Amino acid sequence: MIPGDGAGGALMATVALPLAGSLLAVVLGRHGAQVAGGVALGVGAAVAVLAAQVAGGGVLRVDLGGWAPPLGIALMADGLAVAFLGLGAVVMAAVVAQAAALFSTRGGESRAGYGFWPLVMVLWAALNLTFLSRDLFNLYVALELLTLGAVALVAIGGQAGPLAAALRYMVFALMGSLLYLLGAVLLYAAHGTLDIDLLAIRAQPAPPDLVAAGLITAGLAVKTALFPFHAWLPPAHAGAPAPASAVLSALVPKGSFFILWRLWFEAMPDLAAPPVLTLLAGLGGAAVIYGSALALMQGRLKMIVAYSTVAQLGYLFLVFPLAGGAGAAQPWEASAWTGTAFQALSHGLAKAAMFLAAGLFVMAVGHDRLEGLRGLARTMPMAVFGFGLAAVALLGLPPSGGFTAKYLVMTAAFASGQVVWAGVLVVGGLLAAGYLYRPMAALFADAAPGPLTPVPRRLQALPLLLAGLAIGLGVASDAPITFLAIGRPDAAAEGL
């Protein structure tokens, strides 16, 4: 492990920058897509010395002030910290291209165009607080400002459509802080800590330790759109703006589901029962089934993408079963835990380039519905490709990054004798197909598309970009699962 003296400053920054950026873009309002352009090339270096200084020296960990918990804070930067880290910073760049030119065709500056950029950079400060932060209470705040630049960004327009949107995201949200913070209070008042790292030593099966958790997992549960508490995810998501509707899909929801991973994995291994286990994974086999036969009924091409995002959470659900329980290792929970985060990791940039394709088209065509983008591909072919590399992705076939992830977690069903999350698999990816197909075939068709705005290739290439990490992610896995091992906790520890 790395000591924080010295040796954090790329860790504190990645929290940093955007945070001073959304204030200083509030001050230059017109110019803040080139505040957020600096923030995300500052954000880019950050992480990429972080990456190394991980790589080379193992989980880098900086007690903030220099008081150790419990009395301070602490972060800490491992192999999946830093991967979500980068899934960040690539998603945020493209956004940050993309809306620099959505907002800049409205001339002037507009509501949208000056609240945008403090709020994405809020968002993206909170996102990284959260994969960095050790502390439950610490996390509840990263959690608020997440929710509140979700909400308001889903807002930005201010169509009624979207508004009411937001307004249900936010009932939802707020009834899931609330869980959360009733269940740290538990955990506070029985331990007089809310460090994960204390955590794992003090915490008991007790009934106060068992119901602060559970408090907890229904929270998050609500803040990931898990099954059933899904219905503010496809509306919002729908109603934004492309490029907030990137960051909503690809980037929000991991940082609640990435919460519950620390929570179950190194918090309180010891506390998961083999019922809630494959309670939380018979809610995300559910999500997959619902939301993939929703996503087969849309007329239109965001929300299809957006029930899409509802059934590919709920495979995430699924580590908790194969990886998880009582905390002692098994010989398949390595690849369980490497394979669910390919999925995250896979599934972020490939929804973030559907997303921004589908922005592309609307800008191109005036809105997104499936009949009037009939072949688009023929003035379209970046965009359209990237689409079509983001589906690959997402089916899991190979060579991408969501067929190793749905490799490595199929392996791990049939070897722990779980056949039934394998079943689960295939039948999503079926179902995966049947409502791609139908997008595609109509950005295929053969014939001529209408009117058209003529949109840039620069633009189009952002789409295309995404969709080839996801890609490469499958093609280049050996680094990716290697610098994922490092800080791994010790339940998911055994590989095949």
Given for the second form:
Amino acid sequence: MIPGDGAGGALMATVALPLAGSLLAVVLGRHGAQVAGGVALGVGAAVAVLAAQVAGGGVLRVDLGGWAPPLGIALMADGLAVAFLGLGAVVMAAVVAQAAALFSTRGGESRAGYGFWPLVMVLWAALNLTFLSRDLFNLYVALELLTLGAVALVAIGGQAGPLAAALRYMVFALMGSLLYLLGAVLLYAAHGTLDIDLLAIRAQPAPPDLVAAGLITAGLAVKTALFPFHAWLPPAHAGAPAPASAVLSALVPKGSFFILWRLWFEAMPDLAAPPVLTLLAGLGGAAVIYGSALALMQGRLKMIVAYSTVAQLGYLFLVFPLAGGAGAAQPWEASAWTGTAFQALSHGLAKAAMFLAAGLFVMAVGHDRLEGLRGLARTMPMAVFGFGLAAVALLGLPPSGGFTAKYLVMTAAFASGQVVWAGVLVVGGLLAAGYLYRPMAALFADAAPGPLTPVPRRLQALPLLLAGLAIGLGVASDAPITFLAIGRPDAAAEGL
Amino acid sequence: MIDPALLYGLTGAAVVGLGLYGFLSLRHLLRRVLAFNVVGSGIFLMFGAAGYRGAVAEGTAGADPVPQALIITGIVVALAATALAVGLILAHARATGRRTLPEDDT
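For comparison with the form predicted on its own, please write out the form predicted in complex with its partner chain.
Everything in the complex follows now, all chains and molecules, and the chain you saw is the first one.
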């Protein structure tokens, strides 16, 4: 594929547009919201073109500048990458819409109002690059940009609490990037390339590669907030302004997980030994239980939603021992792999809806302590309904995308005889019902809320829209399952 | 006579070890950022040595240029991360008067 034609151009636009928008937003200052709106439209169109191209013509590869790997860097759009690009575009569009209202009502002169737009767009460019890039060093740069943007978004308000949360995030993130970089250096020293497809040919199940893969995995686990490296996530995600929280919780951890996924399934599928896979899934399972238990104990809505992210990210790690578990025995091959993609997409939509709704509650009440939210369902029915639908998707109740995800993963767990992971899904679902019941009970309480700042209806529609998409992902799950299978690695069906 | 690439590689590994120890044991945030930079330098040294060794193995003159390009990119990334970290440390110190994270206070 020659760069410059329609589809290749669309592929590069998903990265180039937000990056250009970020620089433009710095120059234009107070017109950041308009720039971001334009970028959201442009990226949305580019993703639509890409999706049509990939659905019709299969996987799309672009060698940047016409240089093929190992000298150059390849970008690739397969079904998985485009699905995540789409998730990013939808969430970002909603976030831009809410942030535009939030930062203009406060008077566009605030520091957060200036800083938000360049940061959120540079983060978006980096995120899209992590989904598309095929080079481990290029992915490192993308991951760093993603993290730096995310850390800065946490600190954007400038209060002491979020600043400490941002610093803690930064310390963990620096550690993670060093581990990742060290692993990448060892891989280059051994094989002379960092291209995922070349590594897939050259990697050996021998100690040097195992050490490198272990370092990269540890680094990415820190950045994905896998238990026990999760301590930085809840205060950071809860401390940021609501639109930033939505991006941080719904999208940013998916970037590092996505690289981890590519590494094990595509770069070195032959390297995985059962103990390693069990360890990753075990930590994921611990994250589900521990994150949910802590979510039960929180008194603030945003902290509940943030701890729920720790738990929901844990589910993603169950894919490692389960992939291929159901194998050809099922009409949907690779059910754990597909289910995990569904879990990531569904969680992204639902979590963004929850944080945007929480932001509206904060806008109305002035804080997010549970007792202050009593009776809000009367005055903000749309936002509360959106929150409720998002809760349905997180719980994995039918017919949501979360249900499809859990159903696929659980099928794989039973078919492969690894019933313990099915137990994690069940217990995690029950605990989620527990921690989500508390905010729901408060919102629907039969009480008149105190004095409220009115919240425009069009803002209330945003969380409802996102949560509706999370449900729709389950209702119309056939098309996304077929789409995700485009360019799916063999290891997804055969197991690691 | 020890192979220079091996010497550089081992030195890099030692620097990485020293930096990691500092990063994990120190509580003063500025020291931790400096330790991060020490680890980064060690990794870049190892990377350069790997490029030199690769070129010797292939019998070409000069070193493999790819690691050098990647090292320069890595330095830029580390510089950006350091700048942000120092900015955050300063803002945090102004807001709270502390130079450590709240959980590290003794």
